[in-house]
Every structure is written in structure tokens, then in C-alpha cells.
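Only one chain is given next, in C-alpha cells, and it is the form predicted alone.
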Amino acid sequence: MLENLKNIDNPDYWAFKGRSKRQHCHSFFQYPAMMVPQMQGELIDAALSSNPQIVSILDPFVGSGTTMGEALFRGLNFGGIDINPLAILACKVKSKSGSTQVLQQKTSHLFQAISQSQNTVINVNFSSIDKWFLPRVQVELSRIKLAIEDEPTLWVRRFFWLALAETVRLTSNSRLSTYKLHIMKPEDTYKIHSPIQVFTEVLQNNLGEYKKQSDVLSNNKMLSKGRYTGSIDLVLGDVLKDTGKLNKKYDLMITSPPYGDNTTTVPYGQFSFLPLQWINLDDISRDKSIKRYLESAYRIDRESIGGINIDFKSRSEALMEKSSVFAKSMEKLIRLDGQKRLVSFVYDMDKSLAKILSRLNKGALMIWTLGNRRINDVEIPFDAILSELLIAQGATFLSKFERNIPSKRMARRNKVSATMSQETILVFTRS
């Protein structure tokens, strides 16, 4: 595969600075730490050039679906899993093909219903609503929510819900400079725009990009009677427990796993907590357990990889046998809390590898993009640790290369993320 990649030794090339653009489904929603679409596309193309028999891609940490979007444009089958309901909503919206004419008509009807609404009842109730939303914002968000609920078609409602999620993000009292829930200064709340105005702009943009995407897929003969010709399988669940719900095997895996437990790296759960309060969760999944994610702003992050620290000693010893780099990292971490965080995350990551490999065909390529985080001011070489864990699982190492990340969308005030200036791309194959 690597012989088909350009500038393999040039980290600046793989930064895609000035060459990245979010369009089509990639522009629907601003999710934390999104991958560069052009990079994912180039990696997929190199894999396809190396093995034209590839027809399916797996992303076990699918996030908002950047890899999925690039798979769509190449007519490939796709499987993805994520523990975050907001991520799965984004993926379902991005991967759904439907009539753009119908969507335009329903959007016009929705705007009319919102503009005519005189509702002043707040139809969302959670304990901290007054902390995170101004009264005027609550009223307008409620009007939007009620109008969406009146739409009878599920895929259309989902399209509208995603636009509302972006609207909630932009009109809450949480600072936009961080993915964590941090209240903005009271004197800054005057800057919050009308949710109805923001929603209108977001939905109109998404509708325009949806039309462009449909045209591309249609011109490339990837639509049949308005439906995508490939298969898209998405699972809302834990990669440690629910990967088996993807009941097929895949030819290529491309993913960017978490760099550490979400609570101390990128808090996807905190980021998603407020938008999920305004979305009807039944429209994301019929699984009633989905409602547990709204119990607190930290529930998703705590249920994610490395979110729970238990059985520290035995797990640490088992990992040291598999990875000498992990053992050396543990020696450098003097504080117990840092050791526990590292053990919990690496143990869960190691467990996930067996689940992921079980979903891949023999000989399948694996492309991992990951960064090296810091714990207690000690840099953890996650790329080297993951390499040793994969080899211990029987995978075969092919190569690795670096990319600079000057433009990756990370939280500016997240100290851990701010230390990251490079990512590593690991290439393995399932033996």
C-alpha cells in the first residue's frame, strides 16, 4: 500500500494545510477533533490501488463519520460504531440518501411552522437548563423542537435534529473555545444570537451541501432510485461489548481512536450533553438504554474507553507483559492517579483490539491515526504502545509515518490537546 502514498516522509504534506475543505456531508456539523476528509480519502485511494478487491471499510471509532463520508464517495460498504448518540445521529444523517426535492419542501414547511409559532412553553426539562440557556434562547429552541416533532418522516426529522444540535452548540451559555462545559461570562451572553436565525442558516447550508452530495453520488452512479447502492451499518454502542452487532467482516479498517480517556483528553460526552437534551432520542435509536446518557454530562465519557479505573494492579502487570513501552511509561509516571489513568485506558484499548480484529477479513489492512498524549506532564508514546499491542494480537506491522496537525480542530483551551503538534499513521495488516 505504502508505495501508492505520496510524500510519505513529508509531515507537512499530510497536514493538508491549505488543501483541506469541509463540504458536502463533512460540513453538516462541527464535531470535536474531526479528521481531514482529503487525508482519509487519499488513504482509502492508496488502499484501493494496492488491493482493488476492497469493497468495505470499518471504522470502530466512527465519530461524526469523516471516514464514512469518504467511503460513500467511492461507493464502498461501510460499518461504524460509536458510544456517543450524537455521533451516530450525525452518521445516520450523512449517510442517508433521499429526495432533495422532498427535503426542500419539508424545510420550507418547517421554517413556516417555526415563524408562525407563538409557543412560550419550554418543552425540555433538565436540572441545569437555566444555567446553560438564556430564557429567550429556551423559548426559540422549544419552538424549533416542536416544529421538528411534527414532521412525520424519520430521515427528515434526523436531518433537522442535526441542524438543531449545531444550533444548540452555538447558542448555549457554554464557551465555544473548549469542548468541556464551561460557562461563559455573564457579560458575554449578549453575543448569543437568535436560535431561530442560527438554525435557519445552518439548515439552509446543510440542505445546499446535501444537494451537492446527492449530485456527486448520482453522477458517479452510486444511487439507485435515489438510494445509496452500498450498505451502511451503524451501531450505537461500546466497542468493547457491541462490535459483534456489525454482523459482517470488512476488507479495510481506517480509524482514529481516542488518545486517552475522554474525561482528560477530548470530552466528547460533555460536548454532546446539551445538544442531546433537545433531541428526541428515539429518533436516534429505539434502544431505551440510550436515555442513560442524559443522566449527567459525564456519563458518555465515563462509559468510553478508559473511563473507569478498576483492578489496577493485575491489569498493569498483564499489560507490561505485552508492551515494554507501556512498562517504561509506567516507570516515568510517579503519581498514582496518572498510572491509573494510563492503565485503565490502555487495558480497554487492548481489549478492543480483539473485538476489532474479529470484524476484519484475513489480510485486511488497518490504518490507525493517533497522537501521543501527556499524563502528569509525561508524554506517553501511544503509537509505540499500540504497535506492541497489535503485534501481541497477531497483527503484522507494515509501516508508519508522521503528519503535522496545525489545522486539526482541537479545543484551544484543552491543555492536553494543545501539546499535540503531530500525529502518527500506523499501517498494519490482519494476519
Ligand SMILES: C[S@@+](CC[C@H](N)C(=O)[O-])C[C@H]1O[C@@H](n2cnc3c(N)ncnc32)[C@H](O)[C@@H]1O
The other form holds:
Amino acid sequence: MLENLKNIDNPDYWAFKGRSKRQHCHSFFQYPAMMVPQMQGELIDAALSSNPQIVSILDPFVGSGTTMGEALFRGLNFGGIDINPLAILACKVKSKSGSTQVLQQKTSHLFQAISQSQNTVINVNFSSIDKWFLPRVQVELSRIKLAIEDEPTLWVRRFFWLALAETVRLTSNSRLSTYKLHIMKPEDTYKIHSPIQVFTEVLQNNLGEYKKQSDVLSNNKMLSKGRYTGSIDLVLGDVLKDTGKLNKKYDLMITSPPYGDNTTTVPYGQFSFLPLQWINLDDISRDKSIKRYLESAYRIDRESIGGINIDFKSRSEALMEKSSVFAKSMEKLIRLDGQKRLVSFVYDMDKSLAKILSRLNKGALMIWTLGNRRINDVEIPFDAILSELLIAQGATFLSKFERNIPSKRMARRNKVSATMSQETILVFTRS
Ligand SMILES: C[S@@+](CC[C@H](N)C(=O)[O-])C[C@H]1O[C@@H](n2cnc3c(N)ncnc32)[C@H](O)[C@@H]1O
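Having seen the form predicted alone, I'd like the form predicted in complex with the named molecule now, please.
Then the entire complex follows, led off by the chain already shown.
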């Protein structure tokens, strides 16, 4: 693996500045903290050239599916898990091979239905709707939603829902400069575009990129009778509880896990709260319990890695036994709130490792991209902690290198933490 990785001593090379482009399925939806597709592709290629036997990849924190998209272009089997229904919707849309002609016809039909709609009934109901959406925006989003609901074919509806999710993101009253829900100044709301116009543009882009993706897959002989030749398994669930639902073992794991609890790092759940209100969740999963995520903007984040602080003392003691770097970080954190945050995150992460390792074949490579965040102004070397936890679970360290992050849509420094401008890539094998 390592001999096939270029420039591992050059963090600027791995920044992919000017060399990262989001096309094909990678351009469908702007999820927070997405990986660079070209980087994931290069990592997969290095792993494949060192071991041509690799046929399957696991991403246990699949997010919007950057690794999945790159696995798809290489004809590999793929398994992904995420707790966020919006992430799983994105993955299902991106990996579905359907007829582009059918999609084109249905899109034209949808545009016609929307433009002819006289509906003024708001077909979504949640308590803060008037805070987050202007009345004119609510009417247009309702027309789009109604037209999508009339579409009889599930995979086509999903394709439309994802475009609606992106439209909601771009037309709500929440500022686009942060992933948190943060209301914009009333005097700025005049800048919000017509949702129908935005939706039209997003859907046309996605359709065009979907066609290009189909052509690439077809030219590379990765479609048989229009269907992807590999298998794609996606689980909407908690990596701590639901990894077994994947029911397979994988040859390679590539992921970028959360760097800390979602609430104080990247609030994926809060970001998804408004789009999920406008999508029929039954079209994402048959699991009715996911409707709980519509009740509060914080629910997904609380259920995510590090979201709940319990059993502080016993957890902290157990982790100190496993990781000396964790123990040192705890000493440096003077305040209890910071200590609790670190313990709940590292505890969940450690538990998830056992689950992830159980889904990998013996000798499987693992490639982790992660950042070192700060808690209460103390730098937490998450890469070193994760390395110790992996070694404690029997994994073997192969390599570590850095990448510079060209720009991040996160404040460099905020009240709780200074955010990172470098990420670390850790390479391990499962013994
Ligand atoms: C850094 S993001 C992955 C982004 C992805 N690499 C991409 O390019 O879109 C981390 C993901 O971990 C997910 N996550 C957090 N806690 C989880 C848990 N307990 N089980 C499953 N997924 C979880 C979040 O929902 C988020 O999508």
C-alpha cells in the first residue's frame, strides 16, 4: 500500500488544491465536511495496486458517500452506514443506476406539474416553520413537494427529494456560512431566491451529471442491462448498534469519522433538520422511528458519536487504561465540561472500532482521515488516541501522513474550540 502512495511527506500534495472537482454524483448535494473525491480515489487506487484481490470497501461513517462514489467508479462492492437519513438518501440516489431517459421524461413532467400548480396550501407542519421559511418560500416548496409525491416510482422520487433537500438548504432563512441553524438578518432575506427556480437549476445539474456518470459506468463495463454490476449495501443506523446489518465482510475500509461530538464540531444533524422536514421519510427508510428526528434540530446530533454524556467516571477510567494520550489530554482539560465531552466521544469511538473491525476481513487495510480538534483551547491529538485504541484492539499500524486543508467552511476559532487546518491520514491493517 505505502509504496504506491505518492508524496506522503508533502501535506500540500494531499490538500488537492486546484485538483479537486465535484462532478458526477459528487455534485448532487452539499453535505458538511465532504471528503475530496480525487483524494479518496487516489487512496483506493494505491490500495488496489498493492492488493488486486480487494473487491469491497466499507465506509462506516459514509456521510454523503464520497468514498462510495469512488468505489462505484472502480466497479467495487461497497457497504456504508450513517445515522443521518439525509446522508443515506444522498447515498441511495448517487448509487442507483436507473434509466436516464426515464429520468429525463419524468423530470420534464415534474417541471410541468410544478409550473402549472396553483396550490397555496403549506403541506409541511412543524413549529418553527415561519421562523425558517418566508411565506413565499413555503408556498413554492409545497408545490414542489406535492408534485414529487405524485411521482409513482420510488428511485425517481428519491432523485427529486435530494434536489429538494439542496433547494431547502439554499432557500431557508438559515445562514449559508455555517452548518448550524443560524437565522439570517431580516434585511438579508430579500436575497433568498425562488425555490422553484433553484430547484429547477439543481435538478437540471443533477440530471446532467447523472447522465455523465451513467456514461462513465457504461463505458467502463460496470453496468449490465443498465444495473451496476457490483453490490451497494447502505444501512441507516448507528455504527455502535447496527453494523451487523451489513451482513458481509470487507477488504478495505476508508472513512473520515467525526472529529468530536457533532454539537461542538460539525452539526450534521442540525444541518439536516430543515431539509428532512420537506421530504417524505418513508421514501428514505421503512423504519418509522426515524420520524423522531423531525421533533428537534438536535436529536440526530445527540444520538451520534459522543452525543450523550453518561457514566463519566467508569468510562474515563477504562479509557485511561487503553490510551495514554487520552489520559494526558484529560489531565490538561481542567474543566469538567471539556472532560465529559472528550470521554463521551472517545468512549463511543472506541466502541465503534470493535464493530467496524468485526466487519473487515483478516488483513484488511484501514485508511482513516481525521482532524485534531481543540476542547477548551486544549489540542486533543485524536490521531494518536485513535491509533492507541486501534492497536489495543489488535490492529497493526502501517503509516501516518498529513494533509493541509485549503479552506473550511468553519470558523477558524470560536468560543468552544479552535478548528484544525490539517488532517491526518492513518493507515492500519486488521490482523
Ligand atoms: C465526516 S462525516 C463523513 C463525510 C463523508 N466522508 C463525505 O464525504 O460526505 C461523518 C459522518 O459520521 C456520521 N455519524 C456520526 N455518528 C454516527 C454513528 N453513531 N453511527 C453512524 N454514523 C454516524 C455523521 O452523520 C456524518 O455523516
